[in-house]
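Below sits a lone chain in C-alpha cells, taken as the form predicted alone.
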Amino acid sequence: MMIKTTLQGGLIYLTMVFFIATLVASALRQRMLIKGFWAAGFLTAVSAVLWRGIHTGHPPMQNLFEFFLCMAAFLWPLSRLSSWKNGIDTTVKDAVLGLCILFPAGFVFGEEVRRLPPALQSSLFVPHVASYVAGYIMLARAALMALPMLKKGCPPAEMRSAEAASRQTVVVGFLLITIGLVLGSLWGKICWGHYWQWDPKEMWSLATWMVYAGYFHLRLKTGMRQPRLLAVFLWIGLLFVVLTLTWINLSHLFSGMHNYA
C-alpha cells in the first residue's frame, strides 16, 4: 500500500472523505449535508481528474489510475439521474461504490506520468474508454440496484422497484460497453489492420458482453418469475467486470497489446 503525498493524492484523499462523510450524515439522517457531501464529492473528484489531464498533457484515461479517477467522477450525476428517472435514492450505494473504486487509485495504483503510446494516439481514444467508463460504472450500479432483490421475503414494491431500476441501468450499461467493443474493433482494423485480435483484454470484454447478452435473453424468458436469478446474473456481470479491469490487465499470465492499461 502507498501512500501519495501530491496535489494528486491530495484530490482523492478528499473526495474519499467526503464520500465518508455523505454515509455518516445519510446514517445520521441529515439531509442537508448528505447533498452537501455528496456534491462536495464530486466537485473533487472531477477536479482529480482535470488536474491529471492537465499534468499529464493528455485525456486522462490511459491506465488503470487514471480509468478508475475517472469512473469516480461519473457517480454523482448518475446518481442524480437516477433518482429523477426512477425516484430511487442511491446516494448511500453510490458511495460506498465511489470508496471501493478510489481506493485501487489512491493506495494501489502508481500515478506515475507516462508518454501516450503511439497506438493511444487516435481520435477514438476517448470515446472508446469513455464507453468503458460509463458503461461499467452503469453495471456495477445496476448490480448493487438488484440488491433486494437477493433478499427472501423481500416485499413486492420494493422487488418492482429494484427490476425497474437495476433493468433500466443495465441497459444502458451494455448499450455503452456495446459502443466500446465496436469502436475498439474499429480502433484495432486502423492501428492493427485487423478488427479482432484475439488479444486477451478483448476476449475477456466480449466475455462480459455475452453475460449481460445472456441476461437480457433469460429476462425475455422469465420475465418476472425469476428475479434473485436475474440479480445473480447482474452480480457474475459485475465478476466479470472487474476481473477484465484489473486481473486481465495486471497479472502476468496474460501479454498482450493492451499491456499498457
Contents of the next structure:
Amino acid sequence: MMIKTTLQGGLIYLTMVFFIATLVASALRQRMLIKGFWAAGFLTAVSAVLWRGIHTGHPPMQNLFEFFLCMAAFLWPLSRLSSWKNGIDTTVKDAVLGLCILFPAGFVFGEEVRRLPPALQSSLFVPHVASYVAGYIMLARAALMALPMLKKGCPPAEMRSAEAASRQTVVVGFLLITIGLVLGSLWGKICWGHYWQWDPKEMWSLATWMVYAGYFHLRLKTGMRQPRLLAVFLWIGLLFVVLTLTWINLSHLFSGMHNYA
Amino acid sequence: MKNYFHQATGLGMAVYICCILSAASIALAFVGAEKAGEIMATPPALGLSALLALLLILRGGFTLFNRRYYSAMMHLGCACVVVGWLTGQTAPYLDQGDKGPLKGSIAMVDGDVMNALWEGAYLTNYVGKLPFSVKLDKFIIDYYASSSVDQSAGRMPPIKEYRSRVTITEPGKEPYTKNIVVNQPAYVCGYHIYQMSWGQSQNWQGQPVTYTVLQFIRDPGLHLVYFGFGTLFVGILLFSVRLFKVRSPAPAPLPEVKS
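Right, and the form predicted in complex with the partner chain of this protein, after the form predicted alone?
The next block holds the full complex; its first chain is the one shown before.
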C-alpha cells in the first residue's frame, strides 16, 4: 500500500474521483452529472495512459501497472457501445469495475520505468497485449451484465435482455482473447522458437478460453432453460481472468516465460 | 449409429470436453512448463490429442455438410492446430532420418564455423548434423543510453539488442550473410535460427571471450498450425457477426421457454 505523489499518480486518483462522482450522481439520479463525470473520468484515464507512454518512451503495456491503466481507459467507449447496441445502461457497473481496476494501479503496483528488454521489442507486442486488455474488460463486463440471471424470481423480460446483452458482450471478448492467444502464439514462435511453450500463463489463458467455449456450447444446447448455469460459466471465466492477472502473474508457483510484470 | 455419432460429438459432450480440457490446462499450469511439455509428449497424451482431433474433424465435417460454415471453420481450425502439433511431435518417429534433427543449439565465438547441433544444459549432447554450415562473423551487443539513474547507481544501462551476423553455406550455393536478432529469426533450409542467449567464458589460452548461443528448430507441422489459426479466427469472426445479427429481444413475447 503506497500513495503516488507524481503526476502519474495524480491522474490516476483524479480518474478514481470522477468514477466515484459518477456513482454518487447516479445515486442522486442526476443524469447530466452522470454523463459528465463518466466522460471526464475517461479523459483523465486516457491522459494517464498517454502520459505513461510519453514518460517511459514505449507503448504502456509492459507490466501490470501499465496493463491496468489501459484497461481503465477502455471502459467508457465499451460502455457507450453497450448502451448503443443493447440499449442497457451499464455506467454504474462499469464505474465500479473501473475503481476495482484502478485501485491496484493507484495503491499497489510501483510505477518505476523499465526499458524494454530485447524479447519485448516486437511489432506483435502492442496487438497481443491490447487485445487481451480489451478482451478481459469485455469478459468482466459480460459477467456483471449476467448478474440479474442469478437472481431468484427475475422477471422474464429482464432475464432475456440480460442474457442477450451478456452474450453479445462475451462473444466480442471471446473474439479478442482468441486474437490475443493466436498473436501470442505467433510471437512465441518468432521470439522463443515454439508456438506453444506449456508456460503456466499460457495454460491458464487456454483454460479461460475453454470455459467460454464451454459457455457457447451450453447456450446452444440448453437455450434459455438454464440461465443460472450460463451465468455461473461467465463468473468462473471472470474468476480465471482475475486469477491470471493477479495470482499467476505474481506467485512464484507459476514462474515461467511470461514473467515481465 | 446416428445416435452414437451425435452423442459422441454433440453439444452436451462438447460442454464436458471443454470443462475437462480447462481443468487439465490448470493441472498442467501447476506442474510447470518443463514437466507439462514432457507429460504432453508421452504416448497417452498424444493418443488423447489425436482423439480430440478426430472428434473435432467429425463435428467440423458434419457442420460443413449442414452448411454451417462458421461452426465448421472453428472446429476444423482447432483440428488443424492439434494435428499440426501432433505432426511436429511425431516427426522423429516418422522421418526417414535424412532431413536433419528437429531441434538443437550451437554455442560459438567470432570466427567459428559449425554444422553440428547440441543439447543439454551445457550443450554437451550431440543431436545431429545440419544440412548447411554456419560461420559466426561477429556477435554484437548494444546497450541503452546511460540514464542519470544508471550513473548514480554506478551500473551499466540495460541491454537494448544483441545480434549474431552469420554466413550460411548451403551445399551447391553461394554463401550468404544473415543477421539473427531476438524476435527476428532467420529461415534457412526449413530451419528457423534463433538468437537464444549469450555469455562470457575463457578460451583454451585463458583469454576472455564472448560467445553466442543460436538455436535451430525445424517443425514440419508449423504450416498446418498456422493454417488452423487462420481458419479458427475467421470462423470465430463469422460466429460473432452472426450473433450480432440477432437483435436484442423486445420485452414482449414470453412463452416458448419451457423448463
